[in-house]
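Take a look at this single chain in structure tokens; it is the form predicted alone.
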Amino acid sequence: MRAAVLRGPGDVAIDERPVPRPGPAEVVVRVRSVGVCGSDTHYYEHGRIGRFVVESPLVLGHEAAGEVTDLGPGVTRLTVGQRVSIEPGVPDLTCEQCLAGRYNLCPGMRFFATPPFDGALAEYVVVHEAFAHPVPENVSDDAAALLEPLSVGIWACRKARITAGDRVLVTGAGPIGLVCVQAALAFGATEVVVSDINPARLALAKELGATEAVDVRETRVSDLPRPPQVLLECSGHAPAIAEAIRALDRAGRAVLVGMGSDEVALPLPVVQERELELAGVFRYANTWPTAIALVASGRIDLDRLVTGTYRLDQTEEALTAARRDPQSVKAVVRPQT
């Protein structure tokens, strides 16, 4: 098979290798789809995230879905042929985390395209089949690749317990900020609220259910006429951390989704003075089947995302789509043309 490996930073090369076979409670899976994420462009362009450092060929890509090819020994929940959407991460399943629900911290995970371990930027993949989610017909290939990043959206709105009637900021109109806009929706909340500085982006915002999309370079957030309960805060940028967290309500909940500066100057006297919650989300838990749930049912549109698709000799052009085009949204890899 063919698979999409970085030799290092800027330097991606299309290498063939065996299929690989499954192990006990493992499936073989035939990769449709793989949905570009910042990460991946991190790794490419930089070769490292903080701590996790390409030292050796890494194949990149974690939003993956495809159809199973190969059962291995003792697989009961899967069959041949079935679609699926691959949960790119896998835990040890043993440890005192993984014991308390918490999967998605469990120190052991094995996670697609992190540092040591390969992703799905290739022709086929193996994965546990408890991390293999069947999805219905009626969800297409790109969209199935796309739970991936809405189990995030989902996951935070979780963290932050939106619920019916909410007012919400989501900062940053990216990928994340735009299945958090729809998750958010989903959940209950009546007023979302986007910021951004790319038109493009605010415009498909408002497009997928936004109430309001502000421009920060010629609106603050902290002079929205009503401040929200809630803020998502996607962008990762410091500055808009900070004014983001000033807008909120009393009482209001922040929950730091967006990955960017290593550290943010906190407004400590309005965290204090206000009772602000703030927290963290790493990933996801448990957050499949309301993710097909809501887009099988319509409530969530993952295809809307998509703005470009390539071949997997393309690889490189996808992962620079965003800096090549500024109404780029999400690249898709389909590894199978």
Second form
4 protein chains.
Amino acid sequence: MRAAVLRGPGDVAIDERPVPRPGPAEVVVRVRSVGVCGSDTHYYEHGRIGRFVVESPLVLGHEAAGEVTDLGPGVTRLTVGQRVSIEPGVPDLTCEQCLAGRYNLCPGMRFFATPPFDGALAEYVVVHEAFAHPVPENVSDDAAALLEPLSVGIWACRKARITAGDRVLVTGAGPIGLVCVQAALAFGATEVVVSDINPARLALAKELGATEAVDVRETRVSDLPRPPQVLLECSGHAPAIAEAIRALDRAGRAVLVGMGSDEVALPLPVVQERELELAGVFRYANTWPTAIALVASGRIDLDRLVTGTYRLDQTEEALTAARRDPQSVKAVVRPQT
Amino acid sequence: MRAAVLRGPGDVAIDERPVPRPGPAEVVVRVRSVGVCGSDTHYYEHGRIGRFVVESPLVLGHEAAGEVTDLGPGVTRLTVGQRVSIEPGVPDLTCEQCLAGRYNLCPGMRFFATPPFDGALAEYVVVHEAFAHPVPENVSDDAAALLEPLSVGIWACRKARITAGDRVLVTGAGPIGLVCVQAALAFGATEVVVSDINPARLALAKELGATEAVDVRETRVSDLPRPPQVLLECSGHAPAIAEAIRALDRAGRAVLVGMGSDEVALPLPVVQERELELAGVFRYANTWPTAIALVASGRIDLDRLVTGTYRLDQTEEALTAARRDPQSVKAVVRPQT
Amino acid sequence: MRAAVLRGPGDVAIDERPVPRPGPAEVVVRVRSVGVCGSDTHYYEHGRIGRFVVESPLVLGHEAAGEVTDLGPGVTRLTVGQRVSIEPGVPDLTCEQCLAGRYNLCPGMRFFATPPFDGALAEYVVVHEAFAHPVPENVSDDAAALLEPLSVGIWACRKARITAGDRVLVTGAGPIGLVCVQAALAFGATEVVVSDINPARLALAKELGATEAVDVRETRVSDLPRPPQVLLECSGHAPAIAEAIRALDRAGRAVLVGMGSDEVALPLPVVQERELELAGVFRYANTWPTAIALVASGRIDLDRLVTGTYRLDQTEEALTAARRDPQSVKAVVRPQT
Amino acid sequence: MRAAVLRGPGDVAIDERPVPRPGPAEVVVRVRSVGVCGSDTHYYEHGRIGRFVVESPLVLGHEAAGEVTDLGPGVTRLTVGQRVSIEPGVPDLTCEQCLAGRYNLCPGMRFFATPPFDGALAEYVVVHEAFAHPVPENVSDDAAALLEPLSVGIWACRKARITAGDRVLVTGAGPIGLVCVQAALAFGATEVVVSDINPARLALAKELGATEAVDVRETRVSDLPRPPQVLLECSGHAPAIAEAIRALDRAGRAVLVGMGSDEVALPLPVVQERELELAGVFRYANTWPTAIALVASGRIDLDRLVTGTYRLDQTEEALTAARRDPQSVKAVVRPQT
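Would you generate the structure of this protein in the form predicted together with another copy of the chain, following the form predicted alone above?
Now the full complex is given, and it begins with the chain already shown.
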């Protein structure tokens, strides 16, 4: 089979590799759609993310969906031919974090496209059956792949305990900001203000249901008429974080999604006087059933985020789309093409 | 002014009473719309509800909205002319329950139309400014009145911790069941099954967004293809409660809204083996801001529940509408007419 | 090796069986102490508990501790010679409940001494390394075995959200009631009232820290001077449950631990007017680290519960001790003797 | 009556003032003991704390207890002669925050010894009856006064959701750190590590139950053998905060109690990768019943914190005790002497 392999910064090649064989409780998935994530682009450009360094050729891609083509021994939940969305991290299942339901914090996590584990930009991948989630007919292949970034948004909303009638501020209208906007609405938020400096993305945010789009080059989020109760911080931009925290209402909750600098100066007296809660998030846990229900019920539209589709041999183009085109939101690679 | 006064079981008269004067922090509201609740009808028919006995003439009605016409000393939040929805219970504010935010459990609660406190079926009422909630233009007078039953639904959803993607069963499609259906959807539920024996109400439930309507004369709720995670019990019917609890998924949550018999036999081993949680609810606390946001944003349609409007001198007709007509859902009295 | 095998109601024999071999990630434990539980006695007397029927010879015992004697392939957390307390249920780890951290609700649970799975009344048992918890020196073998019933108490306290300063009522002062008393104190409760009809057990409860012991033949728990905020129901006795629920304060929480009849009549209006929460519990999840910390720090004394020790060939005596002697609390079998 | 009045930085005088008269629902308290807080000292030295500026003579002191000597109209809960601990902030009771049970965040809060509201360093004060909490005989006057700082510790533990078996790090062993140590133990923590640079305070922390005392001039808290699950940050020292956050376990919770600089640089990637939660706290709400229960039951010893007692005319000495003497922990003024 063919796979898009990162050999070093700025160097992706299409390699031939053997089709993987499923182990116990594993299935083989013929990959139909893979979303390109900012982390893929970051590995492509820099060859590393923090302490994760690409030291040997690595298959990128962790937002993936496809069709089950083979079953390993003991598989009971899936059948050949089923369409599935892949949850790209398989934890060790028995550590303290896993047993407590926080498997995203498992120190033994094996996560797609994170060195040394290969990702999904290939014709076939293998995954544990418990992490290959069947999707109904009315969820497209692309949408099934994008359940992964949606999971980030769902997880952020859960951590923020967003509920009906909440006022939410989403800082940053990139792909993650946009799924956060949609997720916040699906959790019942009735005011969702989104801020960015990219007019195309702000316009898309409004189209997706944001009740207000703020260009932060013109307006400060701390000048909103009614202070938001929840912040979903998706910019990772240090000054934006501090400013957004200052915008929060008393007893507000901030969830820090966007990744950025190693240290961020926060206005501690504001956090204290208003009793704000700040929570870091890392990936997600137990989000796929929710993500599938939200997309299948029509509450969230992921296909609308796709601004470009690519063949497997166009992977480099897909990886650089967002950089080249400010209108680009989500590039999708179709590995069977 | 005129007021509809219950003098004894089955005996409502229109009395002349003085327009009430506002005390400190109170406002006078010219009442524009009053929803008729099952409890009003119960007082009308039986002269009592449990330990609450109508011993002297009582003005009924606790679902009310209107316009501020007078301000007591020290009022700062409202102005004359503002349209408000009335939260009909004023607690003592300083007991243990109030200070903990559970003011609905305040032993000193003064609640509209609960002996010995008069209700809102009158041309004017007085209420503490903190419990007269301004409503925006796009919320009708009737909808503003019906924020009260909606609050019951919101409170039930909060107690049930309904969130995005939940599967919810609502047993009973009366007015409270119907606001629970709408509230569950607004809280993000993607499956909302409603059960009843009244086809008209089941049809309305579907129109309001229920994903499935079950006539329990034909189908048992414990035969649903996927067990619900949440039960909002609005029937108050003992066998239905036990049956619905048996329908719940592991780790399910049941909120007991409907009132009924003094004792209900529950299947304890089911509650234990599945670790179900059961919660009783009593009225609501801190729900109006949410209710207003949900109706003003168009997520919940309360006007659709109104199946009859009445003049003040037709109060008895309004009180008996539901009994006479199975198509009737919510009767509304317009005290200025 | 020898094992105490239940062949039918009232019929336990000491059989010779091969020492079990550990599979991947499993260890062999030389069993040092096994507590006798009411469920063991129930199987012994009736040959079944509800839908669980002893159809072939079954080794009883699920409260066990011992010493690791052999390691299966891939074991990384334990070494030969370590003293461990056994968590007697191993779930499938990948179902929806397991991944959510509620592994006690796993439909694929394999639980010791629950047909068809053998228990620990044997010289050796095998267990997954993640469920064999190392214990420090200052925790005795008996105490290490009794971490299992303590886990029931800890789980009940967690479900009840017991915290510092709470007033707690524990109904029933059998072994589970007594660990609930101790656990409630360890969670910070400052009033722990225990009720029973057995004076010896009430006296022991006081010795273990209960602030008040009520003989329900003389005093009703609903007559307590200050209503408890939490009920840990350990009697399983239907009238006692209803009475204890009536005793609760507004916003009280009741956890139903004791098992009893199939249906229990509950005072629904009380549950509603006071907004009580009722929760069923089934075993426990993620309790061992807490249990070990509480015993090792001296906050909970499990050795005090042991009222009799038995050799393996005295298993029947151990199983019937509680029935024969009202002073008996916890019988312990030492399988190496 | 006499009152200790702050007239400007470094200038406290004993003034004669009229004994205050109680308004509706208020009582007069003859003050028996007043603890000196760091904020009192800060006002004394700087004449301000942040935006709160002493612009006219201000009575300091907000940790107070005494005896009821007079009842205003409508008082029902207290009688003359009762010993009470004073909760020194009275909120407006009807704002959004108050009704939600977060009265500590009330924008209309009137708080003792916070300009322009006078404090308790006087022979008599007036307080709303709901905020004068009766204390039992076995709680001394000093302990009753120190229920206020204990409330800070209780509130921090609640926000941190400390429960049985938790591992807790308390950074800073001043009076607040020491009540946090005691409160954490009372909430069930089994490991409580305290860090400071003051050997006397570290020794006292151990005496009060801390399981380990770390002199941070010698040892880094991030080198602890087992990472704490909870951080109660009581130093307010920016580098200490960042270091302590790095010490936390995955899914750890940090509560920021200590006040310090306007901006603090936090290690955001650590917060994200471990999914840490950070919460600011501001005073407390609904803590007195818990505080009283903990002290009355002997679980917490507040008298041990008192390192000096002063007459009212020694107020300046009391205000500067901590600065002058590193052995000093809590200075207490007895206004009747």
